[in-house]
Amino acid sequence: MNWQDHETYIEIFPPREFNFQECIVFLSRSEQEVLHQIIDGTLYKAIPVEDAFILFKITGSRHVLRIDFPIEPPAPEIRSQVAFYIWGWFDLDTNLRHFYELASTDPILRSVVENYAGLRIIGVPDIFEALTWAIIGQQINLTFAYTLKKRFVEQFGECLTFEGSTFWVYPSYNKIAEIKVDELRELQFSVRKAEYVIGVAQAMSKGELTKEGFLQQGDYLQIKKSLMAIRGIGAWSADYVLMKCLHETAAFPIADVGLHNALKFQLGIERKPTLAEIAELAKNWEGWQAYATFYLWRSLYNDIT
């Protein structure tokens, strides 16, 4: 991790293959998003660090990100953890050069990667948030998924206020482990989704599920199998968590509707491609399916400026 501490602010120096503005475009895709705010091109987010909630804001360019702390600069060890969080959030450890080389000869990816060069997979570093967001988004459209998440966060999360704005932090698994299914039903969760979300929270509160535990398994297929053993986590959800939280570049949510819509557009066809056709198209993406998927998702947001 390449960063510098200036006591009242920190600077992060991303790899060459990084474009902050492209990341901002992706983060701007839903007006219902409740876990970060973008104000005049500046990205604001609050996260839990140790026993406190820290609000930071990011301004940046291709070469440097400046992180300020609007309320007050935290202690050095907290600033270090914020830097580590941001480095992982923007997936800055991943070397994209091989992916770009691969994409340069791929008929589907070539123009997409050229258009959005520097985009990184915007992650979900917290495993509880990643698992439950994957569950919330199952079998509903993205707009309603964001509505459910907003209700969930505002009902059970914590928040900070600064200059009249409210900055929310995702609910803790310890809190959700104690609630009842009916409390989520009141937010329009289905019975099954409510049970799954609470089940994940209870397993985490018992120490049965941890991000470190999944990462220690090492092998992509083994981690996917372990994720799918969780009630409510199927193949799509497992690959989503692998892609967005565990930094697995080979993760491939092949059944994703957004991926199908993007491929339909890129191929210029009237119907969505079949799973067999997608598998054939993706043969050249081996090891980089997650990034191929993420860039194709980005192509769906051409109307965002």
Given for the second form:
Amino acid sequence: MNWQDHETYIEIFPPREFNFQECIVFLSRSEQEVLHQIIDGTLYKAIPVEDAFILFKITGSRHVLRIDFPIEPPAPEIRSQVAFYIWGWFDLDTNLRHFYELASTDPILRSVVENYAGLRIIGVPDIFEALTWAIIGQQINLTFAYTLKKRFVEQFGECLTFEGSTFWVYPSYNKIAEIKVDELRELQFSVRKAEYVIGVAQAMSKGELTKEGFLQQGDYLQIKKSLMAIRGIGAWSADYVLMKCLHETAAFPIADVGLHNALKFQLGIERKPTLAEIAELAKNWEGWQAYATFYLWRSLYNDIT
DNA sequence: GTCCAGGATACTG
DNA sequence: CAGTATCATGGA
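Okay, that's the form predicted alone, but what's the structure of the form predicted together with the DNA?
Below is the entire complex, every chain and molecule, led by the chain shown above.
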């Protein structure tokens, strides 16, 4: 982690293959997003750190991210944890050079890595959020998924307010472990989605499920197997969590509808590619399937000014 | 009205 | 074991 503490603010120095603006485009993909805000090109987010909620804002230039604390600068240890959080959020430990080399000769990836150079997988560092967001998004369109998430966060999460703006923090698993299926049904969750979400919360609340626990298993396939043992987490969700939370660049949600639509467009065909065809295309992506998927997702939406 | 959505699970033959 | 029904609702 490459950063510098200036007491009232901090600076983070990302690797060369980084473009803050591209990340902002991704973060702007839904107007219903409640877990961060972009105001005049500045990114705001509140996160829980050691039983407190910290609001930070990020302004990015070419080679440095500047992090300010609008409410008040926190203690040194907290500042360090915020830097660590942001480092992981933007997946700054990953060296993209290998991916770009591989993509430069790949018929599918060549154009997207040129178009979106510097884009990184924007993560979901909180594994409870990653697991439950994957569950919420299953089998429904993204617009409705964001509607459900917004209701869920505003019903059970906590928030900070600053200068008239509200900054929401994702609900804690301890809170969700205690609610009933009916309370989520009222938000228009299906009974099954509600059961899955509460089940994950209860497992985490009992300490049966932790991010560190998965990471310690080391091997991608072993972690995927462990994730799929959770009720409500199938192959797609497991790969989604590996990709967005556990920094596994080889994670590949091959059944993803968004991936299929992006490939249909990139290939210029009238139908979606079959799983076998995708597997064939992806042979060249070995080790970087997660980034290939993320860049292809990016190709599905237009820039937001 | 029809069909598809960032799928997963329970049931059936 | 592979195929099928079911979930719940929004958006195109």
